[in-house]
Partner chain sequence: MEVQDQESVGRWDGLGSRDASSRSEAMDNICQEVMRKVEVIGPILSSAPSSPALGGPPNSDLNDTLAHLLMLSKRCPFEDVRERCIRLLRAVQDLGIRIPRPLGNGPSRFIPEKEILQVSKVDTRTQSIFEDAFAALGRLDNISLVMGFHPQYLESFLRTQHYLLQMDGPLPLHYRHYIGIMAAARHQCSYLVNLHVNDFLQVGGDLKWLNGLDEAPRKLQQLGELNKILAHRPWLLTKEHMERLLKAEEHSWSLAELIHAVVLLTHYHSLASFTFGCGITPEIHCDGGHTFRPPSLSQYCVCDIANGNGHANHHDDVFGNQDVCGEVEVLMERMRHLQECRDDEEASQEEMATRFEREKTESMLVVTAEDEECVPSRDISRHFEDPSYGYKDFSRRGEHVPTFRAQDYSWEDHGFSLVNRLYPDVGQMLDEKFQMAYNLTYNTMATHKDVDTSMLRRAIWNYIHCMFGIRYDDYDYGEINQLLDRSFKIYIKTMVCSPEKTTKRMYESFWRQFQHSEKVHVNLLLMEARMQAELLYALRAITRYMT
Amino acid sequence: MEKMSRVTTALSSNSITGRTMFCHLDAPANAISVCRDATQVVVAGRNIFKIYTLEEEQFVEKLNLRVGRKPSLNFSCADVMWHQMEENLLATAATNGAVVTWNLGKPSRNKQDQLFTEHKRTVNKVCFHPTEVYMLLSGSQDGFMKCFDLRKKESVSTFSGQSESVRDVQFSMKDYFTFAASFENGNVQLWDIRRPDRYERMFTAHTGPVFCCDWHPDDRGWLATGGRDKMVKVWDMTTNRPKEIYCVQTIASVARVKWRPEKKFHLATCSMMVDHNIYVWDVRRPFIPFATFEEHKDVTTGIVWRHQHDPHFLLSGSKDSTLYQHMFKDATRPVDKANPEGLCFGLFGDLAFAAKESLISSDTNRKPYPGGDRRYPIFFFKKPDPTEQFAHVSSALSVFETDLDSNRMDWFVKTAQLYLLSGKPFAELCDHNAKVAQELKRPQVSTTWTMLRIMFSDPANLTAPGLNHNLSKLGPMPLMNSFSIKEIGPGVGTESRLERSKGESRQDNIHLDPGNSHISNNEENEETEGSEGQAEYMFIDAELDDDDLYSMEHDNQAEEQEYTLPQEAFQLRHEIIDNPSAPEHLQQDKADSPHVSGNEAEVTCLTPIESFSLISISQPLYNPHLPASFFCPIVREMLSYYAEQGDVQMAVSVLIVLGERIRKEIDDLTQEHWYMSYIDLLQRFELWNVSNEVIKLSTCSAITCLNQASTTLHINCSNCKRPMSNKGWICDRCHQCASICAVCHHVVKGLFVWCQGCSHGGHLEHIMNWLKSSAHCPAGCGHQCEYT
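Let me have that sequence as a structure, single chain, the form predicted together with its partner chain.
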């Protein structure tokens, strides 16, 4: 019999054609089913029960089975099934607990054939025997499964699921007597139709209800189950204990699962809530759906493959009151949209990169990375299955090892810790930061700071002497002096270009160098390169100042000089007011004075204390400084450059130090972005203090408010162990000071560390020392505190 059915169905399979199409139903569908020859589909729901014929271009309503003026609840269907042997026979499961069969061959309008009202609760599922004409199985909420012989008025056998609601029943395609039932408590039971007293085997398939199950059409032992726990599992039932062989994790509870005909590893699923799509999975590739149908606008309630032997047509009904025929070729393939490359950092900074081989090979034609390419192809993965329609993809996995030293971000941490961002006059901040950068062997950054100081120091400012001093001290000075002023803009431009080129090689070193000798060479090169550049300027500079460029003494001098300054500053301020048209003036002047020494003198003249005895020109003649705003575009460009190079630290530090001088020039969003990146970095390096300082100093409201969030520190009183109320350190319950050091019994001022377990704590050093020698709380409460 089995064989025969196979033959008959196979015969008619050639003729199916069609396209993706849909029709509107009058009401949401709960279930659909197709007749054997795949020409008609029945749609059933609470308020709908219709048969449509599938034509080439459209659905055509053929028959409305819902008759009568006020149809009874027997028409309210939870499930429907078309007999696969008998073309005129349909069965429905009604929400009121009735099982109804319909005979389309009846001449009357009402096609209702038999009515079984044996179930006490909603019937969730009906299932015809695949080969036996008169055998119908039902599963109900009341926990019973009943087998009906359609020639009789009532059920022939009842199977009890021990008061657990039955969600699905399915006859095995291959074993004549076997059926599977899935339950609301997560179990799946296998029954022999001849033995109603006891199930053959039972196993727990899911946590929570198992909404559906489906036998594999070809493989005797495979059963797919889908549950509320968002999983689809494939079980091998041939073994002693059912073995889970595949598991697909979906994003929502699985309402239906149907094996795809002729494709051994494919199954289609739809979900019960939230997700409206239909997915076709290859169970061997459980992470990404093989194909997706995204047409429905509400949850899909019924899916069925149009023909038992044709994998290209899928029918679906939905709560959005539509019936769809999906062509498989029209499905979206999420795989195509998936990122074909994977990238991941290892714990110690190793970088793994996987990509299609073709992509990689084209890649290798490029020049290897400057730091020395250390790509190791680890393995090639070839999909072995020749039957699959997946493109044979071999991916290459490359691992870039990084030497810990070269990749170290020490410079970042040091810089973050040492930079001064506020609390001193602008020029001093710049100097300080320049020095920090220099000490960390980052000459271009150092130079940048110095440049900034020159550009933005207001001559009228009290910090002028520092400025002057530094002018003479550091490299960039000659830039101003040696070139005519007209070239200043471009001059700075070339400087920054130089930086850029240097920065690039440096970046490479930082991120990609494997840290072998090659790097160090490279680094040396770079350094010499840098110093060469520096030397060029210094060459000119040296005339003026023989001091060691970065000596400490010089700094001291700067400070000393500062004290003597005020009177000068006042004068200067007046000058500025007197010379509103300073730029042109200056330009002319500068242009007029081609001599470096002359220029230098002009500048140094501002600070007579400076002991240069070069030509003195009466200073009030002109203002040697350009207004700060003149440099803004350049600085802006420079900041963006740094940020893009990944040195967001520099960008943010400059932004903070310059403050009002530059802030207007850069749009808020960019600033915010920089701040966020920098803060994020700082926090990765656990530089909490610095990060906090940055947040505090930032001027973006979005950033400063970071500090306002979760500022409450919940602490317990060390005395009474109850949560402290809002203010102060005095517990308002026991009226004791809660911040008493448990070691020295003095009130702690400053850093207070306490145990979150027992609320006791004290001076940081005291506690640290104590816990070195003892594992228990110094307060003697017996708690085992831990200092980490």
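Under this definition, the rigid core comprises the largest set of C-alpha atoms superposing within 1.5 Å between the forms. All figures in this text were calculated on a predicted structure; none of them were measured in a lab. Residue numbers count along the first chain shown, from 1. Compared with the form predicted on its own:
Remark: with the core as the superposition reference, the CA shift of residue 759 between the two forms reaches 2 Å or more. After superposition on the rigid core, displacement of the C-alpha of residue 220 between the two forms stays below 2 Å.
Once both forms are fitted on their rigid core, the CA atom of residue 25 lies less than 2 Å apart between the two forms.
Having displayed the form predicted together with its partner chain, please output the structure of the form predicted on its own.
Here you get just the chain by itself.
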């Protein structure tokens, strides 16, 4: 272990020096206690009872009190106490119910002095009187406390706590006759040793057993208690009724509590299970420990400050068979690692922000004088110890509320109720869900469903009914035949006009040069065929009205006359009568310049299609030879995008609708996380049917079993009122048929309805018809049954 810096504390004529150190024990320790001069420590347990000397660099074993070939159960210790007035006097609480005193001044190997066997069960605690040499107090699992005079061979007083067991007893540091006792039932009692017949005061301190208590060494009326409810409470006992003045919330059951010497508001605690650390708390700031000792690897069973006037050294024993001396300077300070601000979003979008008041106060720019108020002489101010600064810090909480209408979750509920996830062909599911998203004003989601239909649908079914009602106007024209652009000029996207080739006619646009894209109609397959080059797509966002006509203007520097494009983009199957002719100057230039020159773009006419974005394509949008797996990577990224944005509903819905097309592309843990998140949201909004449908459609084994739990129904026989077995309709005890209809008196082998008040029932239809005319039970028991 790394050697820590030494510290020296002045204690009258003596001084304590040392460092953080430890030693290995022969067995786990149950309790430890230190002698008056802080030079020796005794360690006791079921299989260990030794005294160690505290040197500057290490622990040195001095005496083994567990002697003999076959040590008796008197050496199996649950607690140990070293007398603070008599340095040679020890007392132990044995697991067999014995209270044993030990005299270290005996010349023999066996140091046992007296043995008291009046308790019937394990003794949990022993305590010497702080000023009376011969007075010893014990508390046992049998519910009794006994006061012993070590000059006599038996107890002088017995106190009955009227409880199952006594967990701790402690003499008051200031009141000579008073001691406190904590009990298994959560009560704390104050007794006067002169009145063993009845306690003076009793109050309920914790919701559960109170494992420990400790009187404050300086403040006469403060009593600290710790219990199984993970609380440490400080009580003011000077008032007529005990008053809780401080409460510290820990993370585990509190097994030991000890006030820190010379520090009024500091106390140390350790836990009975789970947590292995030792915490020092400032009761004024109960939500974060002042200091933490993290050396032990198992539960800490005993803690004690090395000297009653020294706050810098703490001794501890543990079930990991180690004995530690902790130097307070080496403790971990959790407050240094704590986040000084807090930020959290509420369910409906509200934002809560907490920070220290000094950070958000109006006069944060002021820098106070570090030495204090300049109106007083500077020598009156004592320089604070930075290791002991843990002042009470107050924080301010700010809540920023959002507009309820802007953050309503109605769209989530309606989407969950209206979405179709199964039961229809894939294309119809996508169309329906796109329509639902469009009606709820979610255009991006609607477009996503439409694109999924285009990517994964069978090419022969691209023109399925219901995709768009405007397609009927175009006859058998393929869906993907929009228009062809041979070359796009630099002005596209920024200019509102497109240049048209001078020598171009409508007929020439249909049949392009070899190597360029061409568009033709196939009447048999109704598919779009194109060149074998890579398809190019250009998406232009535009809002179109149903009757708008997009025109491309010809901008000629020589002539300012504008030209309106034809109304049809594709060659029709029948003769077009009203075919507008081009202007004369274009007809004249046709023979001279038939091809595109410069930056001019050769384009065809555009016809708007309702509810579709403007798409410019140089080749067919869909290649029938392209496998569906080609789109899987981008779909996977799309699902991750929606999940990261918080729309796990979309991710799960697409995952279910696509099924095996995409499921193998996403790992099982991610799918399970999405499913669990979506199901949790559905259940929060009480959409139980939708939640169950999602569970049924899931292929994750961890999800499909969710609706299989807690499905067992335990019923009782309507005759003998005893539980029924699962082997049939005959009761094993009364040997009568339990599920007989109270109306027709036949066995109910299907749906059975019964009254929870009288247990009679029968066929659903029979009971419904009966209760229409009568409010009483058909079995004649007189109970007024009601069908709801």
